[in-house]
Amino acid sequence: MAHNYKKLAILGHPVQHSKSPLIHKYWIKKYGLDGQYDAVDSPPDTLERTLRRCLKEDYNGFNVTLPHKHSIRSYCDFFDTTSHEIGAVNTLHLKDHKLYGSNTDAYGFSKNLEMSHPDFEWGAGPAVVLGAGGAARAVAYALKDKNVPVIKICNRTLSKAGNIVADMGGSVMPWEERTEAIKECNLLINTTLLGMEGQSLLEMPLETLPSHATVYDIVYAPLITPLLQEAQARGNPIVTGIGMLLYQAQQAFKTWYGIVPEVDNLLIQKVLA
């Protein structure tokens, strides 16, 4: 086996249908690189055994995702900044035996909006965060890290929603006043699956919302949600998920190989097929 050959995996349960290894697997053939990317399905009781036997095998790096992203911390030797504040890893890298964690979401979040919108200005005034779950906590680092004035988390159990305004600052907005929360809104996340295909609808009317703020969902299937269409049709600028996967793989990528792979729009098509 090649001294940089990088054996990959991705660690979940389900994880089927996981766009990780197209994704990686793209990048891996696209640049000529040496390594193979592979789906390791894990059910939380199994976790700790299927990482010991992963590590056996010579796999050198690793995602994470459900449901695995914060019990996965107490196998990591180390962790950066970001994956510490959150409180979840979603990836993975083997360095000198000792496992490195990190979390790539928070990028992932931020650099999908600057890349779709440059001008957007993080300041300008308030974000709305729709939802309290893990992704919520990623999304909410990012406001922080990006300055913006007042972050507010609104969710139907206010101690989730509690929860992340005590770790990342903001304040907590119940969902019943969610069309209050975004009367002066610089930016409304959906960070929920509500919207998604096969979920219940988001009901979000944006009524009371200003024409300048940018929509963003996280979800991807559909790739215009319901919440996007009304946004779009009112006018306001609008952010679709599939960036946010897109980067934070970008990001575990680069943790691994050492360079910055490129968001195409052949991968999107890809990734949507």
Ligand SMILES: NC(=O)c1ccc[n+]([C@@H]2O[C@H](COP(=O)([O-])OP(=O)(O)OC[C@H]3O[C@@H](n4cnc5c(N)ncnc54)[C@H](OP(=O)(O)O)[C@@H]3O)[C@@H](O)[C@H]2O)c1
The other form holds:
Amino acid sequence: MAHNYKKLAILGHPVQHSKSPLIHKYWIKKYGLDGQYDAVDSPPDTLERTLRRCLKEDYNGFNVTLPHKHSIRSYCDFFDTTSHEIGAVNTLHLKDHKLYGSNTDAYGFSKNLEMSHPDFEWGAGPAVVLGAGGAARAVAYALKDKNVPVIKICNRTLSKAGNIVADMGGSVMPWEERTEAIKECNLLINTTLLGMEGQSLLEMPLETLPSHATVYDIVYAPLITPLLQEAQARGNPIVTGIGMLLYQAQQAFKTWYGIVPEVDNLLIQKVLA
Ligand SMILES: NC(=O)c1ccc[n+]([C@@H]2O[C@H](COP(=O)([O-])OP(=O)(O)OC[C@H]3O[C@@H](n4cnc5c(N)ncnc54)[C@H](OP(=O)(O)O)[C@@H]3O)[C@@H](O)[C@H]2O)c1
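Return one more block: the form predicted together with the named molecule, after the form predicted alone shown previously.
Let us now look at the entire complex, which starts with that chain.
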């Protein structure tokens, strides 16, 4: 094996639909690097055994996806601050026989918005987050990191929104009050799975949303969700979710190879195909 050969994988359950192998294999080829990227399926009860086996087989790094983003932390020797505060790890790399955990989802979230709308001002007004699941934690962390002045977390299960607010700040809004919550908002983000292919629609009337507010849906299948369609029709700037996936991958790739790979149009087309 070449000295710089990287043996990488995504670890999750299920993993067969993951786009990560496609993305990282594309960059390994594009930059002429030595390495492989596999999909390793591991149910929760065999996670430790699977991880130990992979380390014995000289894997150097992993992406971690559902349902392991939280539990994988107990096998890490070190965490970065971001993954510690979010409470989830989505990237692992092995250095000097130690396992380092990091989280690139928050980076992917904000980088995607900044690439889509370079003039966007994080400090210009409140942000409303719909949902309080795993992805919402990373989004709330990113908003706090960008010094967004007011963060409102609006979720069906109020206690889950409360947990995020306890860790990241902001305030809780009942799901039924979401139309009220978006008045004066500068950024509206959907982090629920509503609007995703095969899921129910997100019922989010936008009449009360200011015309300048940016609407961001982290769901990317379909790319233009019904929420984004409605926002677009009334002239609000929109951000699709595919870039969040690609930029979190970009940061993970940098962790392993030390280079920042380009999110180019051909890659976007391949991921959306
Ligand atoms: N673009 C990207 O890179 C990226 C990254 C991560 C995730 N995602 C997408 O983000 C979505 C959420 O992922 P996740 O990991 O955060 O999932 P999760 O932890 O399961 O959270 C799901 C969220 O959706 C809410 N929800 C589900 N059904 C609902 C309903 N009928 N009415 C109201 N709220 C409902 C849940 O509310 P309760 O708390 O009340 O159950 C919860 O807030 C998925 O579609 C995923 O594909 C995209």
